[in-house]
Structure formats: structure tokens, C-alpha cells
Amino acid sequence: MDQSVEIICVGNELLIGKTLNTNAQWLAKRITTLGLTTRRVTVVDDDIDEISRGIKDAIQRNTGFLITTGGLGPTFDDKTLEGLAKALGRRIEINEEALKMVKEKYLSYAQEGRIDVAELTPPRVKMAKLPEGATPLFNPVGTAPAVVVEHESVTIIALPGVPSEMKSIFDMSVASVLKQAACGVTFFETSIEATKVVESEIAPLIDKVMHNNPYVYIKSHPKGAERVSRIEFHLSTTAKDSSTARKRVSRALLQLSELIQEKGGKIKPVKS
């Protein structure tokens, strides 16, 4: 079974540039370090047929996660959830669990005085509009709550927008199931700085290293121009184990570090 991840981020907010896509970054690097692999991400606007192409895409590409973020919440263009009632071809109806969840938060919030009345109103009903079969995820943070749905093999889970929230309900309620799905794979990662040195020079070094050791991925970033150059390595790989994660990563990183000062230049330690 495909253990890999794909992410579809909700909002017409992204795509005008309006709101960085802070989601998509905390989310891949979280589903990194827990050991799956994420494959994709993909924003698409608040309309319902562009969400459910999008998972129906994902879908066909067999992934075996699938996260979206935004969309929940009780106004017009949270759509999230028609859209992925669409894509499954399942009714969406009153989930009485969620239903519950809503009704609970609202009537907190009523007893903190932060609102009038507790009542439910077609908005607040909204939130507690499910696709058939889905299961209600607690929003220890706000109101909504995030939604989960297997569809044949693929995992569907549907998380709120606001970044607090999203990441509430993914520590609490996610990230166990991904980390059971990694069966035990460990990542690990280290950085270094090299000054001195221009890429095109160090680009033949990092094949070498990675022909060398075939299980670490390198990557450079250059921090400054090609006449006062500043490249960051980084280096990662997966393994069983953290033991053989660390060794991995120490051989390759050894190796390159030699192959730069030959090269005449300068090393340090990237701090995270």
C-alpha cells in the first residue's frame, strides 16, 4: 500500500497571494520528520468543483494520505466538504457527533461570555454538515470540527485553515495514525554552511557523495551571489532505525565536508 501524502490547501486567499501558505509548509515538514513521504501539494480556489477535482486527482494517483487544509468553517465560501462529498459521490448530511461538537463549543462560549446566544443557526448547523460515513475530528482550539473519511485506499482527512487549529487536531488526532503508517521509519536531517566555494564547483561533489552514499539525499541552497558565495547542504535520509538514520547522514556528511575544504573552503554547522 502507497504510503505517501499529497495536500490540497482550500482558499481564494492563497492564490492571490493575500495569505502566506504557512500550512503547507508546517504540514510536509511534520509528515517528513514522522517518516512518510508528502508527493504533492496542491491550492485550489473555494469552489466546489475545483476541491473535488483535486481529491478525485489525488485519489487516482493512489496516495495513500490525503490532507486538506481550510474550508470548515460556517460562511459561504467554506466548501470544503461539498466538495469532497462530491468527489466520493456520498451525500453530505448532519453528523450528529459533530453536531454535538458544535453545540458543546457554543455553549462554552456562551457560559465565557464571548457570545449572546448559544443557539444553533444554519451557519453553525454547517460546520456539523458531513459526507456520509465521514467521522468527526475534536477541535480542541475552535469550533469546526476536522473530518476524516476512508475512501477505498486512500485516507481523507479534512483540517481546518487557521493554523492553530490545523495543527492542534493534526498533533492530537493525526499524526499517531501517520506515524503507525511509517511502520517504525525514522527520518533524520543536518545542515551545513560552505563559504569559499561557488555551486557549479561543489555540484560534481554532491554526485559523488550521493553515488557514494546512495541512501541521503543532498541538497544546496545558495545564500548569497556567485562573487561572495554562501551555500547551504542540506542532507537527510530515512531508515529503520535513528541509529542507521544518524550513521547515514554522518558518512555523507564527513565525505562532502572533506571534498569542500579540498576545495578550499570554509565549513560550519547549520543551526536548526
Contents of the next structure:
Protein chains: 2
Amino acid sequence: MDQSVEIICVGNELLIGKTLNTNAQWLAKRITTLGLTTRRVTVVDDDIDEISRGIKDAIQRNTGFLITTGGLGPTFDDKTLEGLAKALGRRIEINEEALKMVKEKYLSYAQEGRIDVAELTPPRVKMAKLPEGATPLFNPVGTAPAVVVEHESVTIIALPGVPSEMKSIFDMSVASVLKQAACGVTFFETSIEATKVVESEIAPLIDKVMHNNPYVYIKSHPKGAERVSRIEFHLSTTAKDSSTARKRVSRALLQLSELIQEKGGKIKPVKS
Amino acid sequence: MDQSVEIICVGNELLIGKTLNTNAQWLAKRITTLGLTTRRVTVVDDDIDEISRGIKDAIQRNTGFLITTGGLGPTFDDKTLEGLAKALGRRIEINEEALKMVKEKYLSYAQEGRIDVAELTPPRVKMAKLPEGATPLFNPVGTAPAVVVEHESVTIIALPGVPSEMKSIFDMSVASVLKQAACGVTFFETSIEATKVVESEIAPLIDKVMHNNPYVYIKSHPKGAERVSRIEFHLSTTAKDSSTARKRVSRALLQLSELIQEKGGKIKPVKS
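So that was the form predicted on its own. Now I'd like the form predicted in complex with a further copy of the same chain, please.
Whole complex next, starting from this chain.
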């Protein structure tokens, strides 16, 4: 199985800049920590054709997993499952297991006095309409179930957009599946910061250290208002076990620090 | 000219979840305020093929503008311009105007004593290597120039990834071009918050108000840990002048508020 992941975030609020896409960062970090690679993040509008096109494109790029966020709720603009069904060429239908989940949620809301009637109105039933062959995942925080569907060699997981719901379903039902697909690969990262150097002087040193440490990825991030003032170096690797990953990064870190200091740079821990 | 915009953010740090993509939100908000529509945001890795594929896809979707962020600096992993050249089928070459900009930056850094020599080393010259036919945009904050290139009917603008550099170049050299392309269209938005209602009960009310106000887009955002606790309603429109936009949103807001209150909901201003 391909271990790469793509993320598609659905929501007009992201495309008008109303909302900062913290979901994508949270997911990307968790995916990386679990040993998989996020290849691409795409943000699309609440539009069936846009969602469908985004999903089709990701499937064509042969991603192993595709995780979507947003668009599972009861309102007219929650269109992710319709877009997904369209992308997969499947019908959308009431899933009995999902309907049971939704029904029980509203029964409990009515018992708690938060709503008057637990009746399954069309907007409530909408949350149980899944593409044919899909499986609902229980939402411990909110109402709309998440959805898993296998298509060709891709596992597609549709999560809600509300961060607390997205995170709890991911941790409860998705993380273990990704971890298994990673086959024990672990990720390790560290950062240092240098002052009194400019990025253009450090560029050849990074090349040298990366050449000597082919499994370590080193990225420089200029910080502050001036490109020359402060540079963060982020070193990361993935390896079959955490001890190897840690050793690789430590070795590269030592070499890079020495070369920066030879150039007159000052090394500091990273201010977070 | 098509008034839609796509954003491509280049950077491994975004795909491993190290960095929150504040650039995409900032750009999307500015683009919206200027009267244009952001159709899609894509995040790709620091990889020439990934960048090239992302750019080609956006061009094929007939976007009017394509704005990229990141990958313009002096290090090995700054690959946006190579990816852009590949996508457009153009050679990459030293641009004399860009080289002059870079040279003057290093001369000033040397005069300020921040670097020893202002020599144009290969990593420094790299920042002046642009796709054939491209134009550099002066970077008032950092070193690497931004880049504009016209291709078929798409205007492609490559901005740096350092937020302060990205923002200053956008405001200085990009905003006016986008504003002109918007032909006077303005965007207006407002939000209210409701408690004591559940989203599934409000769904038909939103449908009704949107039916009566076809130019106003209404989106509900459940807030807090429980989908039933607190809902924000975001109303927005674009119109040929700000007075029309404002009137349209006010009318829809009034109708929605009345319907929510009829359902027993409490309306509040939005806590920011």
C-alpha cells in the first residue's frame, strides 16, 4: 500500500480567509508523526463539482489515503458526501448504521432538554446519506458521523470540519489505521537557530551536510523582518526505528552546527 | 479577464505540520476584500515536479491569477522558479533586473556590516534566475525578488514565503493589479451568533433566507465542543458597489434573525 496521504479541506470560510486552516496543520502533523507522508493539501469550495474534481485528482495521483475535512453537517452547504459520491461514480443512499447513530444523538439531545423533538427531519437524515458501500465512523463529540470508503487502492476518510469533532474521530478511528500502514516507520525532527549569518552563505553548508547525510532533510527558515537576521534550521528524517532516526538527525545536526560556527555564526536553541 | 484566483503554497514545513499556513489565509482575505474570488488553495512540497504539476493544473482550470508563496530563496530547497519554468515550458535564465536588485541588497548589507563580502556567489545569483519572459518585483523587506509572468490568459505571481516579505510585496505591487481586475466589485460580510438552537433546525431557515436573497451566501459554523451549543452565521455578498452589498446583507440578516428568534433562538453579536 502506498503510504502517502492527501488532505482536502472543504469550506468557503477557508477560501475567503475568514478561518485559518488549523485542521490541515493538525492533520499533517499527526500524519507525519504516525510515519506517513502528506503529499498535498487542497482547499476547495462548498461546491459538488469542486469537491468531486479535487477528490478525482487525488485518486489519479495514486495517493494511499485521502482525508477530507468539512461539509458533513445538516445544512445546504454541507456537500462533501455528494461530491465524494460523484467523484466515485456511486449513488448516495441512506446508510442504516449512520441513521441509527444520528437518531440516537437526537434522542439524547431531547432527553437532555436541548431540543424539543428528536424527530428525524430531512436535514437530520441528510447526515446519514452516504455514498454506496461507505461505512460511518461514530462521532463522539458532534452529530454527523465521519465516513470511510475504499475505492480502487485508495482509502478515503471524510471527517467533519469542526476541529474538536475532527480530532476526536481521527484519534479514535483513523490514527491506528495510518500507523499500521506506516509499517513501523518513525519520524524524528529537531531545530536550531543561528544568528550572525546570512542564508546565502549557509546554502552551500546545507548542501554539504545533506550530501553527507542523505536521509536527513534540512530546511532553513529565515525569521523576523530581515532575511539576514535570524535563521532556523529544521532537520528531519524518517527511519524504520526511532533510534536510527534520532542518530541520523544528531549526526547531521553536529556537522551543520560546526560548519555554521566556522562561518562565524552563533547557534542557539529555537525560541518557540 | 477571469476574476478568479488560485493560491499555491510551496513548502515541506506546511506538509509536515510544522508551520501553520497563515500566508494562505492572509492572501485569501486580501483577495476577497479586493473583490476577487479565491477558487482553490494547494500546498505542495519543495519538489520541482510537484510544483510544476500544481501550476499546470491551475492553468488548466483557467484561473485568472495564480499566486504562489515560498521557494524563492538561495538554498537548494527553494525550487519554485524552476518548477514554474518547467510548468510553462520555458528556460530559466539570469534576469539582469533581478540580478541588479539582489546585488544592491548585498551591497547594502555589506555597508551595514551585516556581511563581510557582497560578492555574487552562486546561491545569491540563484535568486535572480527567472523563467524567460518573467519580470522581478522589488522585495522591500528581504533579498529575493518576487516574480510576475504572463502565460496564456493567466497572470502568475510568485511571492516569497516569509510572511513579512510576502505581505509587503503584495501590498506594494500586487493589490492594485487585482483591484483593477475586480472592476469595482466589492465584498461585504457580517456574522451573528445564535444559542438555544440546533443546526439541523436552522437548516431550512437558511435555505428560505438564501432563496429570498439569491446574492447572499449564508454559512453556519457550529462553535464549541458540542454541535448544538452555539452557531455562528456568516453572511456575505459581492456587488458592484459597497452600498448595494451592504443593503443586501442587512436585509438577509434581518430575515434570518427573525426566523431564528421565532424558533426560540437567542441572537448575540459574535465573540471574536
